[in-house]
Amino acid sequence: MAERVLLVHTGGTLGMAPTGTPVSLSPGPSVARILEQVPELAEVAELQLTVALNRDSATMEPEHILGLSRLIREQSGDFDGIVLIHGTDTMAFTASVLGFLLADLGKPVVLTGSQRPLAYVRSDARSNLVDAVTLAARKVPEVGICFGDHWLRGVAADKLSVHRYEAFETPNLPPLAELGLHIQIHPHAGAFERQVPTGIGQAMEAALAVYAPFPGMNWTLPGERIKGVLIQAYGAGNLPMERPDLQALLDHCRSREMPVVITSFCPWGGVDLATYELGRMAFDRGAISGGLHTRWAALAKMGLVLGAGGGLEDVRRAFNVSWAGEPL
């Protein structure tokens, strides 16, 4: 019997005509379709379409994000993999919540897209599906992004590139499987301990600063109704420390106990706030290192805390612990 792979479908390049609109998808005629023009998926899995969204990557918000959670838990019963199609822009945020969520589903949960449509004769899109099918019907207990030649563990990945068909990275994990010839799946596949507090998704805390320092930058104090603050700060979490406007504002956070997570500019390595004295400073005014989080890792993380009903404690707690693999 064929392994069942369920695909859900929330929009992006892949599915768009080639005039650049989304297509208007009913699950049976585009199953009937996409088989049109990927012939082989049927020798592949068996394959189911549930069409939970048709937007743009862009436009996505928290609420739809943890509605896909709740779809795939709730039908991944009848099926071995699930195959996520979503747009590159917010995918490897989408990949980081999800990974924390669906960390415990014990089947893989495989994100693809493309940079091209498939209706396009040179498109990424046939491979990228053909890929990720492929990889869901392998039963490897992974929320990953299937981009290019590689899947990519959810909660360590961002996107890199606006034009290569290699657009996502986890720079500082190996790639879950490499996918040439053959597909190599990596050891450390399926193998983390999941550590996700109980209590987590059922919302998600979006009133977030973020802050890109630049020199001369000005350190404008949050306003009343963000919960939380996250600074890309430089290499490894140097800042303007002799700013009066920065130290300002790290003084306001904790007096108020609302979390800074500082992490870096650089997609390879990580925050360190005992490497150099700004970063001391920083740590001493109560900022909370992310270590080797991505920038949508310590969002998602962030505001999954916060959206839990967790405050400045249960954050610093959140980033001291690797919940689903991301690396620390």
Second form
Amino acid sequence: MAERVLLVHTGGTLGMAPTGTPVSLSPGPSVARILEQVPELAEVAELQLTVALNRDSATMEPEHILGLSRLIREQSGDFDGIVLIHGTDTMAFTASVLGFLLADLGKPVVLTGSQRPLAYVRSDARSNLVDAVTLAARKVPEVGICFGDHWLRGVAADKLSVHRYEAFETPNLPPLAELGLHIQIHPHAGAFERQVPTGIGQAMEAALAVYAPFPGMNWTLPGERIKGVLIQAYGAGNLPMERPDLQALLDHCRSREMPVVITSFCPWGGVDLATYELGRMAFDRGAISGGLHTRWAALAKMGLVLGAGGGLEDVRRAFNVSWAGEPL
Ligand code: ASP
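Alternate state requested, the form predicted in complex with ligand ASP (shown: the form predicted alone):
Below, the chain from earlier opens the complete complex, with every other chain and molecule after it.
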């Protein structure tokens, strides 16, 4: 009997209409239309389609992503795997949130999309879709992004190219699978400890301020509504710690028990606040090292902990534990 795969459509370039520039969202797809355009999918699995959303992923909000998590959990019982068709712009963030929330699902959740719409010539949509459905039918319990020649763990992924068909990478983790002449799934796929705290996932705090420093930047204090801060520091976590406004910002957050997480602006490698004196100074003022977390995984983790009612110490603890195979 053929494997059953649930296709969940959320929008993005893959399903957009060939109306010239700018490309725009077309009315939601149907299985019949997808099978008409990619008939070989029927050879790979038995498909069912749910149009959950039809959005450019730049308009994704936390409620949409939490809703997708609920939908997948409710409907996954009848399927061997799930494929989520998603725009590329925020796919890595959705993959991070779902990677945490669905770590215990026990089934593949394969996110995919494309750089060119399915209806265009030379589109990457067709091969991405076929590869994603093939992976979903292989039953490896991972939430990952299938794009170009690779399947990548979602909680470690980032979009690194606007135009290359190989748009995503997990800079600090080898791919889960290579998709060439053969599909080679690596042994670490599905093999990670699940340590997501209970009670996570009802809500996600999005009142987070993100700072991307450059020499001379003014460190303005976060607004009243802000509940957490992410700083994308230089290199291994360096910041201009002699700046009084940065010191004031860190002290302000510490006095309000507001988490300040530091990730690196560099995709390869991560933060080690013990490497340089400047990093050490930030640590001494209460900053939390984001280590190898991508900014997406860091924002997802902080948002989920705060959304579940957790505080500063819960966020600190969360960054010391790999919840779902994200590199630390
Ligand atoms: N703006 C599109 C989206 O993220 C880009 C894409 O899908 O490639 O929905």
